[in-house]
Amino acid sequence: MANDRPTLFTGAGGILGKWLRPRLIETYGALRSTDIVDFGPALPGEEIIIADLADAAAVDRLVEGAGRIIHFGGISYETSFDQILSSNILGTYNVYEAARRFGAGPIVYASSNHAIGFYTRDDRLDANVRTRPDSLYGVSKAFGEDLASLYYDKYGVESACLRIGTARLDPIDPRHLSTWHSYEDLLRLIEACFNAPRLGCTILYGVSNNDRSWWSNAAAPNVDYRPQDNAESFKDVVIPDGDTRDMEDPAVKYQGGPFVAADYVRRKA
């Protein structure tokens, strides 16, 4: 039934959203795009609705009549809890609750690597590890994963929770050699989620086929994601003199990078 309804894309006004929108229209047809601020004219085949996801009535209007949902809306950086609560926690709840009531979905939810940011760079992770958020932002993403689990187990709303690494055109930092997710591979991941014969509630790592990746999607064989890009091709630009960083610096030691380092109090042995 989702194929007969427009795809809802929250958080469509950002740099990544602007790259994805025409490609989502090409793949899925009618697109209902939303953000909290005006982000320009609609593309052919697109309906734009300006809305605050913390406003439940506004979210109802977004979700009613929609099919697939790509929920990328919210704050993507560390800030005050009040702002994160409104945008990422309440906003995500409103999306899931409206999807339940209006029969929309499945949902591809933009979680984050910051939900597991306190694992070290020596750890190798799959979807079965517990969350270890590195920030209030990371806590909000762990909440979203738990909410997706509840709404699948109790109401049958299917989701893919994408622990996205560093989504950008090119890697520019040594950490990105492990975390980079090219735009093209992110699109491939979204498409693989919607093509899955059974999505359930699946956690996946949003990462390209990087030689130095810390993350594996082996625990999610139901989603046939085949990334094609590799950050290693940028190694000579990113670390021309080799990796000279202090490996005990919390921004280097832990997978969450600078999100860990902010306000970090070094624990005594």
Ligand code: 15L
The other form holds:
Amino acid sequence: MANDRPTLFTGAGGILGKWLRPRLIETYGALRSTDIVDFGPALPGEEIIIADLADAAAVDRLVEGAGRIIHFGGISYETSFDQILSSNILGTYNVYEAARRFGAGPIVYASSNHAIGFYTRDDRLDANVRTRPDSLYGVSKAFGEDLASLYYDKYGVESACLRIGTARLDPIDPRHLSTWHSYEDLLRLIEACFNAPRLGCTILYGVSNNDRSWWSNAAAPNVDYRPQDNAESFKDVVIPDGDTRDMEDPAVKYQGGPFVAADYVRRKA
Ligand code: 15L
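If the one shown is the form predicted alone, what is the structure of the form predicted in complex with D-galactaro-1,5-lactone?
Full assembly next; the chain just shown is listed first.
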């Protein structure tokens, strides 16, 4: 059974990885953690392998013998197309292709809200909306979602693609009142994906139970995700004087916030 095998966790070296690693070991046992640069000593129950996901042979070594895959590796911000191509597009392809060949999975893939960042704050989205990336980074996440779809339809590799909002300890910005995903709720979401009796290829929003959320997981009833946290409890700290932002500023108007606003010079129609 794939689930008796170690869980592969790509992108394990970041802040989120540091928080998730001990909890994943507690829930799933043996963890094979990887990142592109050294991130310190292994925890009990953990094997660390430093690897570049753009290197197909290295990814084969990561995936061979693994069961569940939590694919959070890659670049998490906007940068040059060359870097996005290597880390996110080629890296994600290598993970899926190795999973297919080695019979690994299911895969929980960290997509991002930036795959749908050009919807406005007045739009309410579920999993059925088309992608509207706000950056090359967002395009790479939309690519990952499409790749997950292909690998399920053609090869039966099951995936959950998480359009994660803002995963951080606390919300600190007015936008986060809509986008915040607490670490605990992110862990709940990962667990709900792996517990789903039929994952198929499911798109989910990685978001807490925020009063101001723009996103609904109603179109993914096969995953029993019950977020417990709500950014609204931080409202008085985040917007002590109310929401005074210019609602026509692209960084405010669109869900992707600063990713939309960067280099935004759209011509008038
Ligand atoms: C993301 O996808 C980024 O990885 C993260 O750094 C945040 O910018 C987040 O989205 C967000 O939209 O707040």
